[in-house]
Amino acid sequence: MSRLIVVSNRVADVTKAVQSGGLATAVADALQEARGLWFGWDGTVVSNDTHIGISINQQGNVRTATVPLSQRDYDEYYVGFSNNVLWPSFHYRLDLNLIDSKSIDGYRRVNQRFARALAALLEPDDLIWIHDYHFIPLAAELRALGVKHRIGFFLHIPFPPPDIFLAVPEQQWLARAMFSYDLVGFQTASDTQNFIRYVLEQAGGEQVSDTELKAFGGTIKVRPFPIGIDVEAFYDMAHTPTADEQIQRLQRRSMASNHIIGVDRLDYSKGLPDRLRAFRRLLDLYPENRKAVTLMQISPPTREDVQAYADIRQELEGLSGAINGEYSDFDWTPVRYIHRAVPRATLAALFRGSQVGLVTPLRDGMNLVAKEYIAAQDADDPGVLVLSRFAGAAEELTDAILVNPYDNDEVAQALQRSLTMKKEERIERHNALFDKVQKHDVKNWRETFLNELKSSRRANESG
C-alpha cells in the first residue's frame, strides 16, 4: 500500500480532527490508514534562515514533518505573494492585489525550500498530494529535483475567469506549474472550466477529454472534487445534552424568539459589511422583526497583519455598533458580534438552535459553515439556510434560499422568507439538502480524489 503524503500551508493535530475541522477532519483517517506523512508550516517565524530545520513528530500512525518561515519567508511568501496577491486576485479582488516583485521571489523561494525538504522524506512509492495556493508551484519544483511520484493538487479557493487570472504577476508560470501535477482538482465546475478557459485561450491548449488538459508539453487531468463535512460527527456534535443546554442558555438569554447564524472568519471576502446591512434593511422593511430577531455573527481574528483584514475589522465593528444604536432597546440587542474563535461543539449547538443560517460570501471557494449548519438542524423542525449565489456551495445546494450577497433589500427579503417559512417547506427543503450533504461528505471527496489520483498516468510517463 502506498504512503500518502499531504502538504498543507499548516499542519493540524490528526489526533483531534473532528474538533479542528477542515483540512484535518478531511485527510486524518486517509493519513492514518497509509501510515502517511503530513508536511507543511510550523506556524512559527524564525529571525533568519540559518535556523530553518524539520522537525519531525509521530501521531498515532502519522508522522509530521513541519519547518518554520524566516522572517523574510514570512513577509514575502505568506504575507506578500501568497494572501496580497493570490488570495485578492482569486476572490475577484483585484483592487486589492498588491503586486511586490520581492513577493514574487520570495513565493518561488519558499516552494524551492520546502520542495527539498520533502524530497528528501520520500520513499520510492508514495503519494503525493498537494493542497491550496500557496503551493501551486511545488510540484514543477519537485519534478525538477528528479521526483517521478505521483502527485496531485487540490485549490480550495476559487479559481477565477481568464480575464482575472490574466492580472496575476507570473499568471503564466502558475499555470504551467500546474501542468506538473498528475491530478489538478478544484471544488466547482464553474472553477475548473475557468482553468480550461484560460489554457485554451491564453497558452495554446488543446482539451483531450472532457477532464484531459494538454499545454505547455504536458498532460494533466483535470475536474471538480466538491470537499464535504463529516456529517455524522458534526451532527452527533449538535445533538449531546451539553448542546441542548447551550440551545436552552441562548433562548433563555434573549426576549428574540427568532436568531440568525452567521459564522465566518473575518475577511473581506465574506460579505460582512453588507450581511450587517442586509440585516439593517430587515428590521427597516419588517419592523415586525424588532425585538423578535437577533443576528448571532461569530468572527473569528485571521491574517491582523494584512491592512485589509484590519480595515474590514473595524468596518463592521462600526456597523453593528451603528445597529445595535439605533435599534436596541434595554432587553433586545439585535446584533451579537464576536469576534474570537468558538469551539465548534459551541457552534454546532448555536447552529442547530438557529432559525436562519446566513451565508453570504462575495466569493468563496465551497464554503463548509453552509454545509455544516445544515448537518446540525433537526429534520423534524429544521432552519433554513440563506446562501450566496457566490459560494461555491451553491453549485450543489440548490434548494437552499439563494441570493446576491451585494443586493441588501434581496437578501433582507430572503431572511424574511425564511423567518415566516411554513415547517412543510423547511422540512422538504431540508431533505434535499440533507441528502447532498451526505452523498458529497468528506469520506467521498477524499476516496474520490484519491482514487483518481492513483489510476492517473504518471507526469513523466510518456505515450
The other form holds:
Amino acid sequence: MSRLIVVSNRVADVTKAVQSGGLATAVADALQEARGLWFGWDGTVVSNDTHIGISINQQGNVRTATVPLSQRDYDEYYVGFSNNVLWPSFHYRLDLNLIDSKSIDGYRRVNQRFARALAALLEPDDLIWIHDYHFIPLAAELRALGVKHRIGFFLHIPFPPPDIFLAVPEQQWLARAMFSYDLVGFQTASDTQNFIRYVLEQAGGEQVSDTELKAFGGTIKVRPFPIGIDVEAFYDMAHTPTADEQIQRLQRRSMASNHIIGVDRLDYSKGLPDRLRAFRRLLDLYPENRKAVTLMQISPPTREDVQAYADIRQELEGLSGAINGEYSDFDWTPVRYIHRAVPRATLAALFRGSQVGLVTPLRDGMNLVAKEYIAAQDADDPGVLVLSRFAGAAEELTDAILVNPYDNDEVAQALQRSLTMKKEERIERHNALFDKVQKHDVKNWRETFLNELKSSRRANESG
Ligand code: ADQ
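Next, report the structure of the form predicted in complex with adenosine-5'-diphosphate-glucose; the form predicted on its own has already been given.
Every component of the complex follows; first up is the chain already shown.
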C-alpha cells in the first residue's frame, strides 16, 4: 500500500484530531490507516534571521513533519496573500481583497520552500494529497524539482465564477499551477463548473470528458467531492448522559422554551451581522417570540491579525449589545453570544437541545456545522435546519429551509416557520437530511478522493 502524504497549512495533534473537527478529523483516520506523513506549518512564527528547520515527530502510526514560518513569510504568505487576497476573493468579497505585490512574492516563496522540504522526505510510491488555498502552486513547485508522484488537490473553500477569479492577481499563474496536479477536487458541482468555465473561456482550454480538462499543455481530472462528517461519532457525542444533563441545564436555566443555535468561526463569510439582524426582525415581526426564544451564537476568534476580522468582531458585539439592550427583560436575554471555542461534546449537546440550527453564511465551501446539527438530532423529535443557499451544503441538503442570508425578513420568516413547524414535517425533513449526511460522510469523501487519485494520471504534452 502506498504511503499517504497529507499537506495542509496547519498540522493538528493527531491524537486530538477527532476533538478538533473539520479537516483534522477528516484526514487523521486516513493517515492512521496508511501509516502516513502529515506535512505543514507548526503554527509558530520565528524571527527572520533564525534558521528554519523541519521537525519530525511520530504520533502513533502517523509521522508529522512541520516547519515554522518567519515573520516575513507569515505577513506575506499567510496574512497577506492567503487571507487578504485568496480567502476574500474566493468568497466573492472583492471589496476586501487587499492586493500587494510583496504578498504574492511571499506566497510563491513559501510554496517553493515547502516544496523543497517535502521533496526531500518523499519515498517512491507515496501518494500526495494537498489541501486548500494556501498551497495552490505546491504541485507545480514539486514538479519543477522533478517530483513525478501522483498529486491530488482539494479546495475546501468555494471557487468563484470567472468574472471574480479574473480580479485575483496572477490568476492565470494559479490556474496553470492547478494543471500540475493529477486530480483537482472541489466541494460542489457549481465550484467545479466555475473552474471549468474559467479554463474554457479565459485560458483556451478544452473539456475532454465530464471529468477531464485540457489546458496549459496538460490534461487533468476535476470533479466535486462534497466533504462530510463522522455522523455516528457526532450522534453518539450528542447522546451521552453528560449531554442529557447539559440539555436539561440549558432548558432549566433559561426562561425561553425555544433555542436557536449558531456556531461559526468569527469570519465575515459566515454572515453573522445579518443573522443577528434577522433575529431582531423575528422579534419585531412575531412578538410572541419575545421571552420565548433565545439565539445562542458561539463564535471563537480566528485570524485576529487580519483587520477585517477585528472589524467583524466589533460589529457583532455592537449588534448583540443593541438587541439585548432593546429587548432584554430581568429574566430573559434574547442573544447569548459566546466568543470562544467550546468542547465538541458540548456543541453536540447544544445542537441537540436547540429547536433550530441557524447556518447562514454569505458564502461557504461546504459548512460542516449544518451537517453536525443534523447528525445530533433525535430522530423522533428533531429540530429544523435553516440553511443559506450560498453554503456548499445547500447543494445536497435541499430538505433544509433554504434562505437568502442577505434578506433579513426572509430569514425571520424562515425562523418563524421552523419554530412553529409540526412534528410530522420536522421528522420527514430530518429523515431526508440525515440520509444524505450519512451517505456522504467523511469516510466516503476521503475514500472516493483517494481512489480517484490512485487511478488518475495527468497527461502532459511536454512529457
Ligand atoms: P470552516 O470555515 O472552519 O471550514 P466549517 O465547515 O463550519 O467551517 O467547520 C468548522 C468546524 O469547527 C466545525 O466542525 C465546527 O463544529 C467547529 N467549530 C466552530 N465553532 C466552534 C466553537 N466555538 N467551538 C468548537 N468548535 C467549533 C472550512 C471551509 C468550510 C468547509 C470546511 C471543511 O470554510 O466551507 O466545510 O473547511 O472543508
